[in-house]
Each structure stands twice: as C-alpha cells, then as structure tokens.
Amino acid sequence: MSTQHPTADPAAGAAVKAADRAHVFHSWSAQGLIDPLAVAGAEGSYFWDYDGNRYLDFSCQLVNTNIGHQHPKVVAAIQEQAARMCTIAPGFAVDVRSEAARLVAERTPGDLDKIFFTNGGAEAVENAVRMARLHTGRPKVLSAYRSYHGATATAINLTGDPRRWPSDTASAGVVHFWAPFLYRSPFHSGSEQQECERALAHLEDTIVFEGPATVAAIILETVPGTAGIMVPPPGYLAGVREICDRYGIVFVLDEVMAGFGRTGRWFAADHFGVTPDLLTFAKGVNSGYVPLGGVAISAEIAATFDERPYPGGLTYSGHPLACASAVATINAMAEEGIVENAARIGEQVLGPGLRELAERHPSVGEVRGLGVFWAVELVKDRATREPLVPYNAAGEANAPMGAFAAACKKSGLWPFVNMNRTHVVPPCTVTEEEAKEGLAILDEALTVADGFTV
C-alpha cells in the first residue's frame, strides 16, 4: 500500500478497533477513557489509518522509528534471518548477534566495547544500575528530576517524571537531584555558564551530603528525550564525568532515545567529547522493528566480570530478528548517510524554521534542540514563562493542549505532547519537504494555542 494513496476501509478499521477495546489492556492509560486510532499501515516518515487519512509522523511514535517505517533494507534482514534461524538462547555464538555487537561497539565512545543485549531501554538501565552496584559493592544511584528511565522497577524509580509516582516505593537506593535547565533553572541562573557551574555544585553537594562511599552511580539521559530536550550546557557532562572520576562512581548515560542518530550524531555522547562506563541503548538502534535493547560495558567494569558470574540474563538477550534488524539499520544509516541527514535538518530545516515560528507565536516561550530532536515549549505569557498547562495537568486543565494536538491531527501531523510541550521529533529520514510539511502545520495549529495566550 502506498502512503500516496492509503485506501480506505472503515469497517475493517472498526473491527480492529472493537477488538483492541474488547482485549488489549494499553500502557498508562484509563482503558475507559482512551480512542486510539486504528492503524492500517506505515511507510517511510508517515502512517495512515482505516478512513484514508494519512498522518505525517512527527512523534516518530515514541521517538523511536529513526530509520522510518518500513525501510526495505531492515524488512528483508528480519525475512532472511527468520528463514535461516528464528531464535536461538543467549548462552550460544551466534553470527548475527556478534555482527550487532561489534557495530555498536564500533561506533560507542572510547572503550565501550562489550554489549550486553536486552529487549529494550527499561531493561538496559535496570542491568546498568546492577552492573554498577555489582562493580564498586555501593547501594545508591543518583538520577535528574525530569527525567525519565524506564518503566520497570529500578528504572521507574530512577524516573524524574509523574509517571514515577504511583510505583514509587522510596527504598530504591535512589536519589534525586536537579539538572541544568536554563529556561527554567532551579538555580536562578542568568547565563549557561552559571547554570553548569551552580548544578555541578548542587551535584557535588548532593553527593557529598549522602555519602561519597555509598553512591554507585550517577545516571543521566545524555540529552533528556521525553522530560523537555534540554541540551545541556557546555561542560557539564565534563564536569559530572570528572565528579564521578573522583569519588569512584560509575557514570552512566542513557541514550536510550537520543541514540543512534536522533541528534545528528551516532550517539549524543558525541557533541560534547564525553565517555561514560556504561551506556545504555534501544530505540533506534533497529528503530523498533523487532524489540531490542542493551548496555555497552567500558573494559574495567566488563572486567569485573572475568571470573565472577554475572547475575543477570534474558531469554531473549541478543533475539536473532532483532540483532539481524539492528545489523541492517546500522548499516542503512552508514551507508545512506542517515545521520548526516539528521544534523542537516536539524542545522538548515528544523531550527531555523522552529525558532521563525517562535518569533511570530506568543505561545511559544522557547525552542531547543539538535538533529531531529527538538521541543517547543508552549507558555501562557512569555513574561513570566507560565506554562500553557500546569504540571502534569489533566482533564480541563490540559485542554489547551488537547486542543494544540487536535489540530495538528486534524491537518494531517501526528505531534509528540508532553505537558506543556510538543517534541519536534521526525525520522532521521525525514527530507527537507516533509520537515517543512511539517512546520507549515505547526504554524497553524499553534494559532490555536495562541489563543490561550494573556
């Protein structure tokens, strides 16, 4: 089916729809509150539904479709693999799975070089905050408000966001500190440079006030996906890694969502010359075609491991659909200069056009962003930087940007909304067209959020 011309079949799609409502229990979701749409198909930088109508993907749906919907390349990879050898136990050697192996590592910073494979981001952190642990004999793991980590036990309660509150059992090992955020600095901060200086020392502070000796890590979404795109200032990832150097602890950095490509580099690590211990991926490493995810291990903590088991495995570790998946993604993106594309789009498309929009909008307070990973933050008076919607809102008090979101649907761009913002977040395949596409949409759709302006 082609994305020019989706063919409609609403009674098709209403089936589809009536069976998801009579058995399919949805993430974080009042099941009797939610209509998700029944999707017929997906091609490239857009997906369509039952009706005909086709929606350009600007949430690349949980940012995780870099390489785009149905890349031939990556299809034929998982048909080939699945009739050569669908799965085999993680314990054997297995060409495909060594082949993903060795192309994350090759691309990872500095000695990141032994991956251990998951099926996905929750999972990768979780074994990360174990490795670390394991590796210095200490219970605590620092992580950032407005964050987010995952949603299984350890990685939730390592969550910045609202979402970590109903699951929260307070006796993780886990404590929480404030990142830097210039736009809305917990530290008053008046320039970048005051902001990195004063959270590394809020950083420090916290470190010292709970016990250098009892800290196993610090873990930190390299740039922060789902809890705003805050780029960090220049040097502060520097300064967390030279915290960690001095008192012993592992730093880990979850490029979970900013990974392979999303920022215009292979890795978000990347732009500011920093390597952590542990790196944790999913997401676009295959762009989820097939579920994967994993941690790459520096030498010395994989060597803390030699002759001491590692108490930690999957079934499904290294699966070989998704490794062949991955192995056929990695390649895609190298060869078709995929996140070259990302970094031009972002550097001649996506910034300049966001921050004209930001110009002539009241409602938008402040852009921000690399590659193909940006965030529009959306305020009631640019002032005082009010927030469109209060935190966490919900219900009426989230109207305005349900009504934001309905009008970008409704002229054919499906946007990414998290509080009081919409995530600028297309496929690193995206041309210079579909991303001005998508720009003219939000032009008109932020019209409407101007209307809840003062």
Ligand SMILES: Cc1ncc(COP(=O)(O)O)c(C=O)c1O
The other form holds:
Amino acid sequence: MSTQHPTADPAAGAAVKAADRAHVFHSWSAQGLIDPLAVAGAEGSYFWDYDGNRYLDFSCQLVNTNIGHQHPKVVAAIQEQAARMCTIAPGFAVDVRSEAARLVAERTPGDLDKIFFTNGGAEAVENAVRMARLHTGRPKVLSAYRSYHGATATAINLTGDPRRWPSDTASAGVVHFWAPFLYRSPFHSGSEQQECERALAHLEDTIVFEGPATVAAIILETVPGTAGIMVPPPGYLAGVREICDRYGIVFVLDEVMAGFGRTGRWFAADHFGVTPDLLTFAKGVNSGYVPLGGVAISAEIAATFDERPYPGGLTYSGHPLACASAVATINAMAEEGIVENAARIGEQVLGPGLRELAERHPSVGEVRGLGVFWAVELVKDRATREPLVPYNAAGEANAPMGAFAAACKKSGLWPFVNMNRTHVVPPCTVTEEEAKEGLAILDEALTVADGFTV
Ligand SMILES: Cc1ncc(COP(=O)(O)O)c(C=O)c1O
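The block above covers the form predicted alone; next, return the form predicted in complex with this ligand.
Now the full complex is given, and it begins with the chain already shown.
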C-alpha cells in the first residue's frame, strides 16, 4: 500500500545512510546493530524515504508533531524570525518570548502564569524538581513506576521504566510508587473505583513511611505516555492533589507528551479539573519544529524567587526561533480547531475503530486512550493477560513485536511500538480518512500478532 513519492533517489539515500553510519551516534542504541531509515521529506501526516516509500506517521516521531509535518504557518514564522533575529540571551525581554509565555500561561490551568523555558522535556523536569526542592527545602521526589520523565540525571532517575536502570545512581532522592493501572493492577483491584482508592492509600502510606517532611514533590505524567497511556481513574489526580496539600508537597504534572492537544484538550489536566503547582511541557508546544520545553509555575512557587535568585538557567532559554514557532503553533491550533479535531477523531474514529479491532483480534488485550493518544496492549493470551512479549524483551524474545512493526511498515504505516504495545498517536491534525487508512493497516498487521497467541 505504500505510495511512490516523486523524490525517490536511492543513491542520495545511500549517501545519507553511509555518513550517518560513519558519524552519527544514536540515542538508546547499540550503534552497530541499528539500521536507521534515511528520510527524504515529510508533510502533514506523512513522511517518506529515498526509495519511494511513503509512511503514514502514526508515531508523530516521538509523539511530538502534534500539528503534523511542515505546517506552512509555522514554517513561515520560523523563516520570518530567522530573518529578523535568530538569537538573543535569556536575560533580555523580546517580543516572541513574551508572546509565547503569554499564550502558554493563558492555556495552563489555574494560576500557572509564569513560564521558565527550556530546550526540551528533561530539562523542564530537572528545573521543576529544582524549584520544588528550593521551595520546600526538602530533598525527595516521588514518581511512578511505569513512567518516563527524560534522560538527564534527575529525570532518568525519576523515570520508572528500564531505561533508568543503566543510569540509576540511587542517589537522586527519588522514591518510586505504583500509580493506578486497572488492566495490570498492582493492587489486585476489580474496579476503577477500587484501583483509585487503593492507589491513593498506597501513595499516602509511601509518604508516611518516607517521612512527609522529607518529600519535596510528587511528579506524575497526567496520562502516562511511553509507559502505556493509562488514563487515570476518576478521582485519582484530585486525590493526589489533596494529599499534596495535606503534607505541603509540591504537585508536578508532566505534560511533555500529554499536553498541547494530544488528549483532545489543551492539557490533559483539563479532563480531570486538577491544577498542579508546576506543569512541565515540551513536544507539542511547537511540534518540535525547534527544540523547546518549559515549566509553568504557580504564583506561590514563583513568589519564592521574587527576592531570591532562581539558581538555574540555560543559554537557550526562550530561544527566539523556538518561541516564534510556539507562537505560530499555538495560534494555528486555535485558529484551525486542531485540539477539537483531536478530540473528535478520538471519539468518533480511533476509539470505536480500535475497539472494533479488539473484538476481532485475539492478540489485543485492551485498547485505552483519549484524543489521538491510544495504546493497544498486545497479549499472548487474553484470559491470563500474558503480554505478547516479556517485560523489556530484546532480541529473539521481542520477535513478535518486531514482526508486527515490520508488517505495519511494509503496508505504509510507521507505528510507535514499546514493549508489548503499539501506541496509536497520529498528529492532532489527522483527517478521518487518514485515521481510517491507519486502522486498516493495523487490522492487517494484527493478524501477524494473532499468530503468536496461544
Ligand atoms: C512525559 C515525558 N516527560 C519528559 C520527556 C523528556 O523529554 P525530552 O526528550 O524532550 O527531554 C518525555 C519524552 O518522551 C516524556 O514523554
């Protein structure tokens, strides 16, 4: 089903690949074992290689191109800003930085009205933790197993997935706890309500036994992303908010992946009516056209640094090209109803379509999500819920997921695959036709996964 693209130029692709293999050191990879696809171009919901293969991007790269590839208004804004002023130090006030901060603050919940800009998500998490520690004078931060918060020192220690293990210094003041996830309940719960109550009791016990006066912050992804898109049960986040208030703990919501339209609202927190003290963002703020992230800060925490200097900074904090692209992105999202489109596609196309696939394919244990943020949990056995591949499987043990991903790619769909799951995370701009095209390819590829069930 992959379509030929006019830019096919295999010789150019081979040269790109050769230089990559000679000189580019890739993230998260055994350098000798990878075979990166050389990409020639991208537009809207698609990208293509040099061999004439076009892919429907159901991964949004790393779940960041919320407005799709090459949105013309954002490309133009970056070009205009580049012609006007490429860079300026963070100490100055500049129009695009002021405007980007205003537009973000206008959309974040409650009184999160001051914005500290970073270059991405991990730096946002690092700075949120620094702010929480300085604000409370306490050392520890609690985060969930089944989470991802970034790859820098504190962020990787906070992360709850196996990417932490090689970098786990056990010295970052981090304590992990279990957040709710009914399908694989750590609390053996039988209902959402029970899962919520037990998860809150477990969190409070953890705080009491750690010593409340030692805990600066709790950080949670509002809807955990890479770890499996587990939408929290009603009442959970409000319960965490209440626990934080009771013990004087800063509540940090990490919206790096879930924010800026992904769940069909500007922020995932909007679904739950909860306002954190700090909110981290990146990715969708400008769809990654230029690296940008940040922390939205409550009035109370911001006031801590009214008279006392904030001891943190970055050469490129609030970079003009990044901020110009954020301004154009947020305005385009508002003008074009892009957040509303994500909500509608989730409710009317992806949700029903994925549930229908779940009925027909024995390899699908559960589908869950919101907006354009869905996980399909693949299992060997629906009755026992044994995952299609073991936790953190590699090599031969991961072959079933490899075969599923290869089937998607062969039919022109670029999937997001993590452990035993595929995440259906197209752009918020995805059309109904594109979403249906993707569902049809998933349908075919799931027959491959079905072949590995018992
Ligand atoms: C929830 C969450 N937090 C933080 C990060 C780290 O962001 P970055 O890779 O921009 O440092 C990610 C990246 O995937 C994320 O999903």
